[in-house]
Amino acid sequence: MKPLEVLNDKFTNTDKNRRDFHQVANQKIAHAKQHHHRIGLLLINLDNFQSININYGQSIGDKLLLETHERLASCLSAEDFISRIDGDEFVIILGNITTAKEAQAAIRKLLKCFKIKYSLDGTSARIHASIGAAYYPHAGKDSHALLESVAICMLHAKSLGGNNCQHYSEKLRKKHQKESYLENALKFALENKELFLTYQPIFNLPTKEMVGMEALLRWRHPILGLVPPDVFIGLAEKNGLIATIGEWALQVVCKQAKEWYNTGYNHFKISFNISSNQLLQKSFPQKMMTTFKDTLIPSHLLDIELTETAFLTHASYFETILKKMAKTGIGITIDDFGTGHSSLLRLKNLPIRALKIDKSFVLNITPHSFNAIIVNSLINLGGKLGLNVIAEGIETNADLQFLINNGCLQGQGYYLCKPLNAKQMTTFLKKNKK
């Protein structure tokens, strides 16, 4: 392998590489326009490159980038062009594409480059790539438009878990434009008081007694109306707003809980969701305890909910933090249980109070169905581990009766009660006060 210094401007100088790319791309576009053929543009981003840099050091990372460049270049023809235009991003121009089949064959060949392990100074590493593909003239008439289109495709490939290639379409562009609009609008949602909380009761299913409630974050956009949580929560995590929004939500929950408890409604707990991104912030547990202290609410009256998939990464760190938090009295619930791949040993070691069965298993459940087998297994597992089992998404009487008959003692859903704002919940509590 050539030393990195030898390639200098051809590899390390990404500013010059970008200028060279635009010059070459526009020359090829002019030639393609004259001869009526297509040009393929690929943007390749390495999926887990940062972890290589962190775990093995930047010198190993640099050598991996260089070998990646050489592997990709070896798959190209004389009419093609390759350049590294950012830290771990490579752009490739497929100079003369006449059919979609030719483009697909070229992409398959490039993806094979990542199937072979890297061996770098005795360090063995495997890396994957997200690839975006766009074509002149459909996806853009100049180099800048094409690069913008292919970047949208690459980001979409990465959002699907990486290690795949996504091709340009107008539908994908419109989706990206909407997400960009929402992402920008979300930056001002808290300031403009567009975010709010609702509260959904959790019931003892056999007795219909309310035993808790879950605080749910909502966003009402002034033009688009209610934006689904599964859309804007992901955007908040992506742009780093989730910590600020999460802190605000925690303060609102604690203040509202204190108001209810001071009025005598103290027979239930309130649970609220936190993201793994929040928990990764070392300051978060202390900020949470400060909020409890400032609002004068005992921590044992609150539960935090984490999705099952949050435990798949940083498991040891989460285990340590959650054990510290549990010592303060706060309860811990695993949300969306059954959708991830939790280790049972990990569950045993975590200070968990409850499991929530994901609503996808509960919705329209019927005896002897696959979902019935899953739900029964989760109910039995929770019982054997000494945990509360809470079913989400109960929308029919049939759902409710199935759960009761199979030993699930707690649940929530529209059939029992829809989410209520704070004022509606206060009225609900008054009506149902013993």
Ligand code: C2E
Contents of the next structure:
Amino acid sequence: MKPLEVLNDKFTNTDKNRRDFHQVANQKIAHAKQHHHRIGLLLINLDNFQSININYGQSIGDKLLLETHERLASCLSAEDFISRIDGDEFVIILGNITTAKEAQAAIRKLLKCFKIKYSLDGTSARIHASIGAAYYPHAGKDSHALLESVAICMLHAKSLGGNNCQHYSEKLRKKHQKESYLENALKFALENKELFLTYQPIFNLPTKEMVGMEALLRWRHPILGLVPPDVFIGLAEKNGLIATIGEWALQVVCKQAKEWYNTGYNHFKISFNISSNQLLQKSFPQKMMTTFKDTLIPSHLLDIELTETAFLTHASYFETILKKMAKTGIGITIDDFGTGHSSLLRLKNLPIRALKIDKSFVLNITPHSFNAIIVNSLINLGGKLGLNVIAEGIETNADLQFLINNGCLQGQGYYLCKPLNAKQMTTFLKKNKK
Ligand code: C2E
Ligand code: CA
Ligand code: CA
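Can you now output the form predicted together with this ligand? The one shown was the form predicted alone.
Below is the whole assembly, all chains and molecules, this chain first.
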């Protein structure tokens, strides 16, 4: 099989294809403006194309791209236009659309192309795509504005797991703009000293004695105020900033832990959340050890919290580094237990010290409810495996009593104590000193 370059220069010269697209689109826009009709724009990006190249080789990948182009082109009419404008990305102009119904029908026809299996080196496989759809004049007045709108839709389709088509709306654009704004602002959050850590105590539930605390990252943006970690951590993971932010946070936590340790508060552990992206960075475990060494913090005082979903991918790699970490005395807790897809068999091989039951199961738990059954089962499972079980999200005395009655020994929640900044935590520790 010849490489694409030899096969078809028109197909491979994506820079030229992009220029051609803008030219054709603007011509069609001018025509549409005159005749008051609409134009449909579709952006089609194949899902997991990279893995086809890796698993089958580039020439099979090239063949698949050509075949996709042919399949899509065969569904189009004379007024339409198709071009490959990037690696596995195709743009289609539906040249003459008068009603939304017409556009939907054209899209349905194109989607059918992906229902047919592809033959890849003797094996047949289904290929899916993430598709964005936008219309002139609603989504943009020129080719650049339209392409930007349709790219937002395609990226949204990707973020929903691929294999779907998303249509343009103002709401979607606003969401995207907000995310881009936050993503940009987050790049400066560290140097502008907008990030800080809070610490939420973890208690022995029957005795109310504090046994640990969880470090939780906060971002106070000068205009937006406190941005929830659920929002900005996702963004930091997406753009890779989590590595820098995570390293900084770990240093702050270790320094703070050492300060408390030196003033005599040495009977509790500090838990620290780590995202799987951080662990995937080969240099991370070493950096972590260096931080412990530099801050002279005994590693058995630290616990890292990882969600079970982290183990789904790269399981054996995680197993190796977690075993290395555990050898140094660091504890490992499975966070949000019960919400992901853990394999108990896999967990059995990991050096885990504790399971954390996610707050979604604990909040306002009522006896005999579905959540009550889950929580009770998780407590029993953890106990039988010889693990510490920690409940999260205890908001009422009823939650607390349910957990105690069902044998859960440790927990955290607003009912017991909200996350505190370092200064507040020092006061809290002083007040509770025996
Ligand atoms: P998580 O690890 O499940 O953390 C527990 C969350 O539950 C925290 O939310 C905590 O403030 C909240 N919480 C504690 N008690 C209660 C309660 O009684 N009721 C309710 N409704 N919530 C309670 P937070 O601080 O907003 O953190 C959200 C998530 O952000 C964390 O979930 C964790 O996944 C992530 N996160 C926070 N800090 C870090 C960090 O330093 N690194 C990484 N990678 N992720 C972090
Ligand atoms: Ca956690
Ligand atoms: Ca949780």
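For clarity, a rigid core is taken as the largest C-alpha set superposing within 1.5 Å between two forms. Positions refer to the first chain, counted from 1. Quantities reported herein were computed from a predicted structural model and do not represent experimental measurements.
- Treating the chain as two rigid bodies that shift between these two forms, Ala100 and Arg38 fall into the same rigid part, each C-alpha being assigned to the part whose superposition fits it better.
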